[in-house]
Amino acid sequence: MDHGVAFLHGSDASFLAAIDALDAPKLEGWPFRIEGRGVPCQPDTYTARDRRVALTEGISSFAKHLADGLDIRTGVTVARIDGERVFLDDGASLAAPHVVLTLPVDPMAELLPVLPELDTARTILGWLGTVPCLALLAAYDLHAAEPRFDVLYPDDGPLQVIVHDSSKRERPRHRVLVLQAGVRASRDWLATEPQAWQALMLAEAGRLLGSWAASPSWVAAHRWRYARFPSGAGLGAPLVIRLAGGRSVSLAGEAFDAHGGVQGAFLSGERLARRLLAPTH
């Protein structure tokens, strides 16, 4: 289940080429059935120039495709970055003369090394900020009522979007809805126990879709503390801070692109790569 980004969309040729290079089943144009007058988190999602693509094996297949051939270490927590070394929480460290941070800006600021050269970058990060999102994955028997939408943007209430996740799967074993709370509700409920906001979100689903939606077979709750960067509020380019001895610390990601979203994060990383790989004079 995709409990964050539900589909990819964009208009940049490089981004779309990367999607096309992914050897995995795709649903062009999904979501096909869009209901509600609520505003998507990316307001330009459904403009005529944007192409939409759902990945039936899940959005993570795109990241795995981009990571192919790279030395990726999962399940590792970075405790701090100091000088030319990255220290892990198990006491080990890695030599890293060039560090690239692509985290959400809040944890990025926490990991930024304490160096005079990075004072301006730290100030910039202080101006920025992410918004949270509470997500609830709800599964129902396939005999349950089938929603007539792929994505619903409620006109009002605490939910920003309801995604009919199973409508993009080839052989779903359950009817699956992904409920995502809006910014205000997510902030209000973020510190509360999941059982509390889970009940509120299911009640709202029942109000919008019918009583069946309030009684799933099973649910899973997820807190996105740093879900996304507000659309249109980002910087225009990634930052590269050159340090003594030829070292560098670079900042990239969704917040370092004017438009944000997955496409913005991709383009930010691509621009940063070109800068880092360019010959210096």
The other form holds:
Amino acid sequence: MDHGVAFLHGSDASFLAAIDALDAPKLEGWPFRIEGRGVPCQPDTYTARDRRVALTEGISSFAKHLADGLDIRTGVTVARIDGERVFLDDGASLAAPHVVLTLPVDPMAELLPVLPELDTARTILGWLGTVPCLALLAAYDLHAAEPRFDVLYPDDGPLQVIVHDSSKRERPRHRVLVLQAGVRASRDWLATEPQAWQALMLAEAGRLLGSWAASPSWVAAHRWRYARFPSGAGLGAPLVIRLAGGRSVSLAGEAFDAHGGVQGAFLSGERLARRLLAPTH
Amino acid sequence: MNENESSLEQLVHHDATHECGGFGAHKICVRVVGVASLPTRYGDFRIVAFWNNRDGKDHVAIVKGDIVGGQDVPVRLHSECLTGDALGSLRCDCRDQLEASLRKIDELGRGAVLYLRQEGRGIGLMNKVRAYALQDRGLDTVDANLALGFRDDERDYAVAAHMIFSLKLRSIQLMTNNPNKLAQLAEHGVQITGRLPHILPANEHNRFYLATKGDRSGHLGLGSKPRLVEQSDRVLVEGMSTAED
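Taking the form predicted on its own as the starting point, write out the structure of the form predicted together with its partner chain.
Every chain and every other molecule in the complex is listed next, the one we just looked at coming first.
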């Protein structure tokens, strides 16, 4: 089940090839039934040029596929970076003459080493930002009413989208909806107790879909403080800042592509990799 | 409708079903979709609107005289600059260049300005303003673009090359100081029979910008350092001779 990104979409050939290379069940063209007059977080999501693909094992399978073969360490926190080494919060450190940061821009700015060569990059990061998103996965008995949409963008109210997640699956065990609050509501509720905003989101689902939607069998809440980059305001390319001694710090991710989204993050990383691996580097 | 108007109008019919493999890395293909008269403060022109297959940007050609099928046609490639062209910004020389090229083409009696919708040297208006903000902090125009992750100049003239072929120009004289324009058009097979220098006096706000274009971007005749006059260049724009002397 997908709390966040519900499906992939894009038009770039290399991005689509990466999706095709993923050996996992796909639902080509999902969502099929789109309702509401609200605006998706990426307004160009439904242009004819973009291909849409849902992954029935979850969007995270795409990230896992891309990460296949990499040495990834989980469960550790990077405390700081000084341009030569990466220091972990357990006291260990790693030699890192080349560092690539692909975090949301706010924590990225916090981790950026304090070096004069990075002053301009720090200024640029100060112009960017990340918006939060509160998400609630709500599961219902299969006897509950079946929504006639795959995604609904409500005309008004605090919810940006309701995703009928179980419609991706042939034989779901539950009826599952994912409610995502809009930016304003997410900001307003971010500091409040999860029970409070869960109740508000379920009440809104009940208003929009019927009283059944306000009473799920179970829920799982997720609070993304740094959910996504505002669409359309990104830089045009990843940044590579050369430091003395042949070292470098690079910044990539959704904010470093003109169009953003998952495709933008992918393309940003691909462009950065090409630059870092170019013979002149 | 005179002969020139007639031949431009025929391009619309000719291009109505045009499809090709496209030009450049992005395989851009354009069609002439509309032609109309355009009286301006610089003279009477025809405006030719182009559709393209890559994005929603409507490029245009501002045409003087009978150029369809012509040789040695004076052509200026002008990249959109909202701040300069429309708002009269003095940070750049865009408006001066646009006005001078239209005046000169009107004076010559034939030619075309291709008005290309690639704002801010191809980085877009939003990022151009960000680049200005970095320039306000002391970076020059090249370093500001580089700091934002762009190349010095992101413009792609594949669309201009296709437009030149769509207008059936057999050869052109390019009004430019930018060697990159000459190189890109030549790569796309445009026959360039001459370069018409296009240098205008600087003002107090854009002097450093123009010097940077010369010193770091290789624009001919704009550097802060002395350059040899290119003997083969024919002077066309007012003030040119003093600028290069």
